[in-house]
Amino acid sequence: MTALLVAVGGAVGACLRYLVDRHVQGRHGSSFPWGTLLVNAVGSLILGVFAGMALSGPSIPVLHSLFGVGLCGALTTYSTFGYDTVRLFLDGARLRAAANVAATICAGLTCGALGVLGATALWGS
């Protein structure tokens, strides 16, 4: 059963990334991957949701792993950022490829952090 549940939540996940990425680049039509940097970042703020709950609320082993392993984990995409950030190198965009770096470890951090703080307060005892 949880098997299941980790593959329709990655089902799910994967299409919502191929969705976002593509409206979001769409709009910008920029080389800098915009799309990567956002669904790393809800994926990211997501998970740090179920993290905090696990922590400090109910824990509910179905949601963990339907959302938390399954949804969040197709959702997020660690090969693409780094397919995209040697892409910008190796086209002499070596300033965006270093801010690629920043700003997803930044946000990844940042809206993980947030996520577990929000889940806490919520939560929490």
Given for the second form:
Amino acid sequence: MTALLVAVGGAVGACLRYLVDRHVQGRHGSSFPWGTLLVNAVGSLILGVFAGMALSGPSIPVLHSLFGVGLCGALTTYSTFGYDTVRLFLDGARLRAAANVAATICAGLTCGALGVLGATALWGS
Amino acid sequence: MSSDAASTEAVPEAPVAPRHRGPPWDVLSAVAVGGALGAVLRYGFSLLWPHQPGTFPWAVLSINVVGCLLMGALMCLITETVTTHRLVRPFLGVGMLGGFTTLSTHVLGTMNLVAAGHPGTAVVYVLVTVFGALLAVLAGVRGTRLLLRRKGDAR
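Switching conditions: you have the form predicted alone, so give me the form predicted together with its partner chain.
Whole complex next, starting from this chain.
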């Protein structure tokens, strides 16, 4: 049952990532991976909310499997981030490669922490 | 007036090829199936190698590094050599490897280490994952290129 929930969440998460990335890159047409950065930040925020909820609020295993492991796990990605960074670096855009690493790590951690804090404030009281 | 003429002449061409109005459903289906498989594989991996919150997340680190190695190899195959079916990249790259690797769980693991009173380990975890992942992509690309060249020479 859990595996099924993870699969459904993973399918939806991967599709959302593809659609957001397609939309963002289609608008900007830039070599900087704004789309991947955006989904990674949003996915970290949502997982942060779920983690904060599990800490202080109702614990719902079904939601954790579907949204936490499945959707957020597949919405965010490390392999595309890694490949894009290496591609920028090898293309000579070393500054942009470094900026992508810094932005992804900072945005991921900040959004994750904000999600936890927000959920704790909402359910903790 | 002359600037008007100049601006009408300098109308830039569309930077990207015209796109379909709606999403391409075959590509989206490939991404969905790949994403489901990738997420289930990641879940299975975490069951085989469970970890307590606050301890070093070896499983997620391995998942991300292995996924990056495979992504490097796949993209080398697709972009440099073999003519593959157009759904291979959406299925394996965007879907499966994208769904297998994860930034959000990595972020959660980092926050758990900080919350458990191990900020130094959290920094090490972030750095090892970043450098491990980037080196893995590079190793995947270079290793595949080397193998293909050897195979080509052998012919």
